[in-house]
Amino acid sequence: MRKSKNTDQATTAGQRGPAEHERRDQIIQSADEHFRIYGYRKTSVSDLGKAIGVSNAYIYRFFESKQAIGEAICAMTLGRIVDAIQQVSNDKTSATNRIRNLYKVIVEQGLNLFFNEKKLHDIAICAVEEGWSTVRDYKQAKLDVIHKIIADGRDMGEFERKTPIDEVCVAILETLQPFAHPILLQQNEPEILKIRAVAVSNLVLRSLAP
């Protein structure tokens, strides 16, 4: 979620009114439950209003559109993945081990979203296809995690220091795409993805060796 100088107003894309408002949270929670059952694409603002028990106009007091509600839910969903990978980056293990765990966690979280939270996975696909701000924020969060691990690895002498660190981080981010992209996740079996993630992480680590 992006912050602005005016912290009293909602700053997430498409949201209106006070940043902290119980009713907005209730709408998001109800919409989340509705999307899990019926899917994002098949649900209209009118459907949400009927399910929540409020008028469309009331929903529009807090959100500019259905997409704005979807973005709020997508931000929560991707936020759980961000929390998981940030935990990896903050582990007290070696940077080498953290790189391996990063690929492992990204795969596990992605597969959980696709297979156990199918309707939420549909929101993630919409977010990618339509270029939602939540996707850009998620990409930046992954890049920040990678940067921290690589910087730590260089400081500890685990990784080479000749290649510009920004170049290294962007390259690693690209290698994570098959395991993090909601559309690409559909194209392989879970066990195959896990095996490939290990293979790619090993290749990346060989390229980072001093």
Second form
2 protein chains.
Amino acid sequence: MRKSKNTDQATTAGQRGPAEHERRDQIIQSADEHFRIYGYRKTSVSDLGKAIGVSNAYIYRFFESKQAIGEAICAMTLGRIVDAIQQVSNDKTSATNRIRNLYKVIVEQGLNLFFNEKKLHDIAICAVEEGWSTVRDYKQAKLDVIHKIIADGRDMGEFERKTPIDEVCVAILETLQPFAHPILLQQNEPEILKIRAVAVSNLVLRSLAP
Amino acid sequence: MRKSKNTDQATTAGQRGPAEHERRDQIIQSADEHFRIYGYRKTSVSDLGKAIGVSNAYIYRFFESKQAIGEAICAMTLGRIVDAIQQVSNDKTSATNRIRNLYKVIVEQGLNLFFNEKKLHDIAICAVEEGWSTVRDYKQAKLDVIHKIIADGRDMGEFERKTPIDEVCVAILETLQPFAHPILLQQNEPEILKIRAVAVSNLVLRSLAP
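Could you drop in the structure for the form predicted together with another copy of the chain? We only have the form predicted on its own so far.
After this comes the whole thing, all chains and molecules, with the earlier chain placed first.
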């Protein structure tokens, strides 16, 4: 699979030592397993060290803290969502369809992540509550995707051009929140969320009419 | 001050004994003070009993649990927001202005509650996380306000009438979430939230154009 932009960025926050290193990959893999099984909060750096047979100090050569490992895993996970929505924005279909699909994919990917991989949900909530850089990167990636679709729709004459494009994009980003935010996703029934995502995408499309 | 609809509903969830009773008012007042100063989670029924000089058993004659007291306080607090948005919906101004004011008032009231009365924010998060009935009532009150404004706007020819009104109202309710949800309010700068609320209300108004 193509590495997502977010996956690449994962190699920056709180990480050190050689970027390409077998041990780094081992730590990431072990952390991914531990976080899925036991959850982020309940996993310690010692647990990871024991699992791959190295000392805590050795792990700290690659990651400055448990959070740095968490950010790497979180960036990989959110990177998969980013890949999916970037694919939507590049689809060879009308901008109108792409807006619809954006809401559809965001809610599906979120539900998949937060319901099927419940323990990874734990790390996403931590990321949001503690303001990890991965959350900012994810938000920016969503904004870039929205911007591309709106710009294409304006070029094709599908969408109005009077409103400043940045205002439109920021507003659309906000309307995605109920379907992208891990805490809000948790508080609603999946089927209800899907219906509401369609209602909101319809509202947004009416607002974009030329 | 006129009692809000939500304040009235507060006398139903988990409450018992005579509705009008000096002791009930004392318990509510003491709880309100304790929750503001120490927060909901850190206040026990014993703390309230000690403060007004009655036993826990006596308090349980009026409220079946600490949550029931919490729901009463939460309903009073959210009742103030409901009063404010109901006032917006009844204003003698265009439906367009009322939509703008709805977003403005929701974000202002939310910020006021969650920043100035930080400890009451604690109880709102509990209410959301544990799915208290007050949260459902608050959601319904917002939906009723939206419905009234949209129906008025359709009657006056300000808004389109093709889309089913229930779909429009549910979608607008979702777009209010980033400005009404206690956890989302906490995660953003107040000034940024206000600007985004304007951007979203503009998007919604474009979607309502006939």
